[in-house]
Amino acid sequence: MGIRVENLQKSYGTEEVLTGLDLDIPDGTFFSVVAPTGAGKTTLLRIMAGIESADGGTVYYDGRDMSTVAVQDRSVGMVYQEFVNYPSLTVRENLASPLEVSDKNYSRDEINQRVEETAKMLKIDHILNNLPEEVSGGEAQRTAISRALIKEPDYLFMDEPLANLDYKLREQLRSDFERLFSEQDTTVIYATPQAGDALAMSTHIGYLHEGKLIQDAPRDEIYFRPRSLPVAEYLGEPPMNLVTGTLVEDATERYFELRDGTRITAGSATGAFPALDAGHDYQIGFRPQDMVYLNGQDAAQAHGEDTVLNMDLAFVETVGSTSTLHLDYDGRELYALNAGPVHASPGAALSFSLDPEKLYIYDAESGDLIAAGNKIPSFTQK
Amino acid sequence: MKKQYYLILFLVLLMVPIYWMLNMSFKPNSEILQQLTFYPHEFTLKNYQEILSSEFWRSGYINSISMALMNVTFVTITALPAAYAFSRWNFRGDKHLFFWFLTNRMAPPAAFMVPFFILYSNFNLIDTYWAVALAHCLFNLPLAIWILEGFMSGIPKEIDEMAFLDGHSFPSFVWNIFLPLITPGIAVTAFFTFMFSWVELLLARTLTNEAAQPITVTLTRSLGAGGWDWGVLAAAGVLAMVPGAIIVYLVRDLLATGFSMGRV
């Protein structure tokens, strides 16, 4: 059954965090809250786990009214952004104090025993006898996930678990997690502003944005079917590209004219986007992958039925063997991903190829998405 | 180097007093009153015999000890919870009632003086241990409650929150997980309780009478027929010390964390 929250509402003040929440985590799923830092993640998360009261509103767990019962009586873990650990406890205690304290009586040896086998699956069994003090901060955090899973929660809260971890050490946890996860049936709830961390590890994410959740759906279907703006412009590591386009509409031709007269085929071919109207304006979104870099030569052969763009570079990042091309257009910063090096200098005109089938058309007032091209997978809208 | 002179210098010009006080507790009176000695020419341990030989002034340090240590019980007892409401939770008026509190401890214990002795002659405590323990845990109690929420406080909430969440209930949280974390701090706290009610005077002097009397308070009326005796007196004097000596020796590791931690 999982977790069903309805019409949450928290504020701090005059600051309203939380307007009107509604929920549903199914069991067993690894589900991600998204938002920018300061969206009130956190205070869902907490809301959610029972250490912090809502203003209105309620959270069920398995169809139980959770208002009333006490923390301590839940079934869950929380892992914090810092890592919190109980200083003057040592790893192997830290990790033993929720099974001591837990109304299922275990023996000293079974306590024994799970700590042996939480602290290997985490690989921390080596600084079992250190103070969290004396440890590294992947292990701290570490240490904090282990105390978390160890009671084995029916939910798992985890608040940006890996934000204050360096480079190598959050990929490593990221895989860790997968792992995991997939073999645990522990339901989790992972808070993250990093869209890249959600679309890898969850099976569902949801978008908060203005103290709502906006979308929440399974992970490809948020990802290929993102219903609004501030989605598509969220998820996706670098994030969807979007353009101001009027649909034009003559005997021959259907197209989106863009602002600096660049046309771009409105897939009139395939049938798709039937329900736009000519000479309005949509947002035109396009993911930064679906952007084909076009060099110099390649440029006059493009295939037919794509639309090339053009635009002036701003800069390249190149990690390994990605390059992420960042361009500037019509006022706006977009994206392109190109496999290899790119040798190009900023304020260079590039120019790419984009298929028509793989657009996304949003309603610029409303932000709705009204259709997705042919070529982007396709789900069922429940 | 010429830093540590000037210290050392400045360390010796403080241990004059004490010095003295020592070297006079080691002489017979006619050498304290005859002449200038640098160290005891006469050494006698008379002086020591007299005071532990003698009911009034052994029974000055019990009083002065169980006073100072119930003292401490009460307000380590009442400080705690009241640092740890101060520090976890926001309710009305907090900050103004915190202040409030640490404005008692500015004022001077002779504000005080009249308004006690009346309330505790109508409870019939005048020359009780309880009368000057409860009057001085006016002055102890803010200082340990600031004290202790600064202490605190330096404790993340989210270490509560875990052990909720863990499955501690509240005493259990505090007992296994909170306590050990402000060990410290409650040291540090102790210490300072604990020496304002040894050396506490007016207080102390107002409140008791014979049964009750502190060594501070033994230690002014020692005056007898043949006049001070002063032998005697520095020989007090230096028992006086002991104690606290012997609480800083034994705490000195929590005192020298707490002194770098909290708000001290």
The other form holds:
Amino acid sequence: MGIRVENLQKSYGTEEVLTGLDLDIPDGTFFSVVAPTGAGKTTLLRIMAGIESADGGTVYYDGRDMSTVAVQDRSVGMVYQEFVNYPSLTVRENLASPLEVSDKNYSRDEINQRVEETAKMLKIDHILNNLPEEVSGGEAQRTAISRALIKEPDYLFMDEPLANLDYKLREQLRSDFERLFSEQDTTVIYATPQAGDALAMSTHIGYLHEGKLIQDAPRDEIYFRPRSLPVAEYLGEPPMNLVTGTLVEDATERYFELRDGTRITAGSATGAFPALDAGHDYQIGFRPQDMVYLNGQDAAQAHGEDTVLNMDLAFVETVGSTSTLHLDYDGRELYALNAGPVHASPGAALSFSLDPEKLYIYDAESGDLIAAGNKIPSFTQK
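Got the form predicted in complex with its partner chain; any chance of the form predicted on its own too?
Nothing else is written out below except the one chain.
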């Protein structure tokens, strides 16, 4: 069944951190709680794990109310941002320590076997006789994760475990986590401010905003169908682009007119976005990877129903074969991804084509998703 949270509330003094939060985490999932730093992710994990108490609400494990169950009586493991290992013990002794104090009375042979198996699984079997100070940052974090996993907990809570690692180690551990936890029965609850970490590893993602999970869903669904602007603006690397446009309709065409006069095709009255109202302002979203760099082509060569957007280049980041273009459009920073280097100087005027069937349309006042292009994957709503 998994973990269910109902109407969770928590305040520190006058600061409300969790304000009636509801959440369901299915068994066997890798569930990431995503939000900016300070939004309450750590508090939520600590309450779910039983380390901290809530002011109100209930946490259930497999349908059982855990309000009176102490953390030591729960089948949980906890991994923190800091590398929490015993400095005077070897890696082998660190891994063995949870089993040695367990009330299950493991034999020495059982302990040794599980230490060896867990170390091999986490790729630290070659450092078992080292002290924590003698290993790398990634190996130290793998040791902390191994200590949490060796008891085979039902639920593993991980609070920003990659935050103190350099880029290369983060990338390696992200790949390792995805592989490792796809092979485990343990349900993982992972807190991170990094959208990329969540999108790379998770089976499910929840976005925490103003004390509540405003959307939680399988990874692909929440990415391709962000139901509100806070989710759309945060969940992506780079994030979704958003511009304001007014829907205009005349006898022959419908289009969104942007503040600089640019027109984005919206189709005929029976085509794309037929339910939208002419004369209304909307927030128009589009992904950086859906902007096609025209690379010096005449904008008039853009074909089909594509719209052409013209904007100034702020700067380019090129990683490997992919370039991220930071763009200035009407005073707002937008992003585009290009599969290859872009040789242009800051301030250069660039043109991009955009397929209107890949647009997201959000209500300008409520921020809710009200329409999406036909080329965007759809999912059954809860």
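We call the rigid core whatever largest set of C-alpha positions still superposes within 1.5 Å between the two forms. Positions refer to the first chain, counted from 1. Since the model is a prediction, treat every value here as computed from it, not as a measurement.
Once the rigid core is overlaid between these two forms, residue 203 does not reach a Cα shift of 2 Å, moving by less than that.
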